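One chain comes next, on its own, written out as structure tokens in the form predicted alone.
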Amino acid sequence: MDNFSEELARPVTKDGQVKMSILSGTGMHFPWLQSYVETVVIGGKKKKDFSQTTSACLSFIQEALLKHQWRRAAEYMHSYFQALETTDGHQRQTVPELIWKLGSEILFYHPKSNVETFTTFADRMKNIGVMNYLKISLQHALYLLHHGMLEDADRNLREAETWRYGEKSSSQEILINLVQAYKGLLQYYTWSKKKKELSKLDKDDYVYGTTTRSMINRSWKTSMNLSALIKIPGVWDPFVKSYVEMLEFYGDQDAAQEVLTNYAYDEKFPSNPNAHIYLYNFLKRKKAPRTKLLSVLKILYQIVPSHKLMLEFHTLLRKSEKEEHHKLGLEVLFGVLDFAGCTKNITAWKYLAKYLKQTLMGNHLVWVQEQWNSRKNWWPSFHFSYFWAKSDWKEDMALACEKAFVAGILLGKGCRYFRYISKQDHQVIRKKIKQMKKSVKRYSIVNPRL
């Protein structure tokens, strides 16, 4: 393993041959593969043998990776380097990238790998496949970040930022933008760290405070490339959050809101629920009018109806004076509980139980029936089976009571879930169950008495 990165970039000898070792460090030997490699190197067979050998090697590497057999994959990689000697024009472009992807994956997980080995491999691969220089530089920087080597990652990104090969293509431009973005993210990290240090300083630490404040301002200026990046259509969540935090810190609220608004509503950008979440949280911090908050959450509801903010959306709708908002508030609660991940959300069940009663008391039986008609064929088994009644009661009595009330309202007192819970006798919730029975008898939509 110590020579793994060297093997990946081992140069061709003067006579055009590549020295390969098929005998592994663990004693594994592949005689048929050895014969193929020797034949290819000396040029004594047809070209198809070369293709068959490399193809077989690649298959073994992929199989080893799928099984997380990192040592075995590394052993096969020693033989796959011969693919760099291909004369096929298309493969000469694709093989270096493939070797980088396979080799970096192995080095990331191999038990004997380290940062130095990975860095040596990355630096050599940059020079083998120049068209992959930016991709490798970016992935190398992320690897260094993963290991906490921020300065090395920053230096790697700065070198990549100034790299050019031939005419600037659109693909190169995108990668350069990404390189600049991650460099900006690193600068944001430095800025954020210094900001925290500044907030902890005593008033007497004037000299250090002035120096730190100066560094913060300098980081802010060098992070402006984030501004250019997030104007390009795409998903830039961490960069947008970082840039907006900086804008807010320096008091430019209008610019921060403009960035978030464009990120959420510009049709050139892909649909992204996080964009609406960031905008909503910003508007909420700035105590924006309820109408603005509702408009943002309404779009989020259309994208992710099960999001946890939907309970806030329901609360805002309920406080509205518009009847259409009250109706939508009921729809939102049903929508949240349509998803398996929300079935144990006691807050959602509490809201629905309470709002069902309020809605029926307000003579809006039709609203409830509209929501229930599209669910009555699957909600009973999804939420209100006998199995769930026993399970919910055992795990969380409070949740079981809220669900039992909703089940009784929607399915009547004959519902198996409601019957099981209503027959339980527990001192803590005995009064609650008694009240639940009375409410179900009065408000159940099975036999409406309104």
Second form
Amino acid sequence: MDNFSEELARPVTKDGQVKMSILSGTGMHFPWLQSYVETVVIGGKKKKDFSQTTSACLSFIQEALLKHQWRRAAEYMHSYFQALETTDGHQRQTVPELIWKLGSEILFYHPKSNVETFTTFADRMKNIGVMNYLKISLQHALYLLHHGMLEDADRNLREAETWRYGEKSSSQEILINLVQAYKGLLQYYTWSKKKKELSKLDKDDYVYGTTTRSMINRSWKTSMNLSALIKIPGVWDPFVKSYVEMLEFYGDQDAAQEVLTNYAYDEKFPSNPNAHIYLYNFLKRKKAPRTKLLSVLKILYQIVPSHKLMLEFHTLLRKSEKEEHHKLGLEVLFGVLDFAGCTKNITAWKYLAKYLKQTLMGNHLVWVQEQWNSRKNWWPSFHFSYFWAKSDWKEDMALACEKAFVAGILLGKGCRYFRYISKQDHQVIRKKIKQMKKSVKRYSIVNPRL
Amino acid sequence: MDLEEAKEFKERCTQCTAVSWGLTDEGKYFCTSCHNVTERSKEVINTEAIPNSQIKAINRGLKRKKQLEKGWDWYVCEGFQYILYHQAEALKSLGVGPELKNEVLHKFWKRYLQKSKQAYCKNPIYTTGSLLSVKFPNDTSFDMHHDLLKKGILRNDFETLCTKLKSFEEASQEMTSVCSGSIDGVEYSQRKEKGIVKMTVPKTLALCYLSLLWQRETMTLSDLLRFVEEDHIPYINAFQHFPEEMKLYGRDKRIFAVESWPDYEDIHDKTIEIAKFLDLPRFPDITEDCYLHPNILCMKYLMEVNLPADEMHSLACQVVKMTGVGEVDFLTFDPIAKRAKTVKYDLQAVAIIVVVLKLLFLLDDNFEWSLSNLAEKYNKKNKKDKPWFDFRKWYQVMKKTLDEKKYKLEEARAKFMWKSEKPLYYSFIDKPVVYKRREMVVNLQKQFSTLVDLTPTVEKKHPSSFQFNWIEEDNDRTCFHGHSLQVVLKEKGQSLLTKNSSYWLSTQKFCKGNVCYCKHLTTYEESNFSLSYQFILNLFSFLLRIKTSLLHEEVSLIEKKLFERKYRRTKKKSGRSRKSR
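Counterpart to the form predicted alone, namely the form predicted together with the partner chain:
Below, the chain from earlier opens the complete complex, with every other chain and molecule after it.
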């Protein structure tokens, strides 16, 4: 249901002839040009008032929906239904879908609407034309799920699954797969409830045996439903997750790993960070060797350098024996702190402070400079301004200390952040500050140690 | 067979005196020509049949259905006759005199049938007129049929009638079932005879307008078209009023289904076309006491747009006099004249008002506002006197009202229901699909109507020739009718002169020749004109529901007549000219 609002944006463009949509090279859209071209195409002949008023009606509905005036939208919808009786062949194709999208949106929010109204509407719309049957069934099921009516949703999906319409059904294979997968997801849900009950039971109990048996049975069916879909390129996170969970539960580790590897590495699939996260977590659970974990995280690092797993990645790199991994470890930390969402991550700062010192002690000044060069223009105002010094100190002294240390190393003891923090006189961390000053004096990269 | 079973019943029908009986499902007799159902029922003799009665009923039902599908034999021109009849009835209920229906429109229609060789002539292309009268024996309500019956048979050669009747009956059986419900639907849409004006649904309106014009009724073309749009006069889905037995499908759909509202210019042109085709004589004179005379129409529109009516009216009359557009010969429609044209009375009156406004306020986005300042000051000081007309205030009131009305119209149009309850289809293959769609729409509408407030939002408006109402006095909607034009006048000697002494012309050039109506020089490019001029054109074109460019043209034409000498002189000059009075 959530993506209804996104889909609403589409009808606007679908309204006119999709094929004739005027797109310039930059992807800009000129709606006025569209209508102009259309009149030229039909020889300047005026559009019939019927189609003019119905399209005006459509924009009234869209406006009402935008303003959340459900009652008004329903009022216009009442008139818009006549667009179904258009004689225009192209319109005939597009109007049912439009009506379904707008109508279901209205019924979803309208105060007088309820599940029954929605169901009647969906059942009617399913049978206008054949092309929309599966789509509407699926969305109907999602609506029922949203209202917690799992059984009804399941029945709906079951009906949709068996729907056939000659060649039309084969062209909608992906939709059938999706229908089946959602059915599988529902079965997974009951399975996982059972699993929870099971964990509370005693193993010697009589009930235990029967419950496991029925669970095995169910999961076998589910896996059939789910596995078909996840072989098709796409983003199927919830399906993959539940499928893997069941495989793991029944001890089929290899199959689970294969599914996850395939999901993450198959080039036909769209790039999806979650795929790598799932795989990493799985491998970690299975205590896979470090090199394997590193290779998974390396890809994730390329997609989402700010992910919280990057700190884990850093620790893994630090523990590695290879020097290039050590260098990458520094790069990863800098990378995490490039993002505004991570500026107050104390672990990241702590790691950086510690690792900077370690790196400089190991005489790898070049590595640090390499990272710093690209950041020295903006990090001082991004992280180490006077304002930040004050507010960090107020909010989190530990964080301020770590940051001050890093600032001192990178910018020298003259930097404002460092100066502000080091001037603070506080009993608890007096010692720490003293130590910090000392280290900065020794290791700061701006120190003229020539 | 139903008909065979009913053969033993020989009484005459009480409604149409025909002896042609069928059996209903309940076993009652019904008249196949007028569908009057009797109280008498066929006695069931054979009790054995009872267990099988259900099967029998189904059997019979199917057959009956097929038979009914065919309906009556009818001709396309009959369809138009029905439409015209209902339009005339509607006009009558709108207050138009009854003579219009019984005499004028009827005569025009007869003349049309004659001229288009469909009836009342020696060699009709087919015997429509007479045939249809035979087929409608019971329709007493439609007196035109009776007339057709009498005259058609009287004037037609009896022998040809009989032979034609036979041949038609044979032909009709295949024709009706193939491509159209009417007998001649296919033939009609293929006819392309030169010099014959084919009847269409928009042309029925042109005929109505011709009769209104002949009667000099108090209804302008724009009024007529507005009533059509407000559904006071049948037009869209006018075929709904056909009797149940007149089946429409196939080609009939193309002839009778309309998916657009009538267009002012289009109907106007068609009116002239038909009048010429009918070879009508000069219409009754339009004199100063006729509603269509600019003097009267100007008053009406001045009231409608809330201007100081009395004082401006005298100015408008002066313009009418100077331009000569109020003369009888100019106003009266004469189809036989060399250049037959009807004056667009409503449009012309409105254009005169625009010219008067330009004369008084110049409308250059400057002068009218400075006059408003004067008026405002005066009104503040002299609260007890008759207030001076304040153009700015008027603009504010009108702008607000216009925007409201425009939005309401837009809404009403968006909600307009185009489709009839009995859908039209092209062929029998189409039929179930079309009916299913219709049913679907009705069901969906029923469902959504529960979501809308029960109070009907689109109540049918009471027909009125006024769209704006200024009688009620409230704060936002000041009525300016009684305001004084003192602000634009100044005394000089004994006469009053307007303060404004300039004028700008809407168009500099016209094509050569006096009555050239080509439009390329009067094209209305909005951005070239002052905002207040644009507003006034918008206001009036909304009122008449016409394109702004059309009104602009008319204004130019009035100006051309008013400043004829100036035009002659400036023929060689170019640039915006200013004329001083």
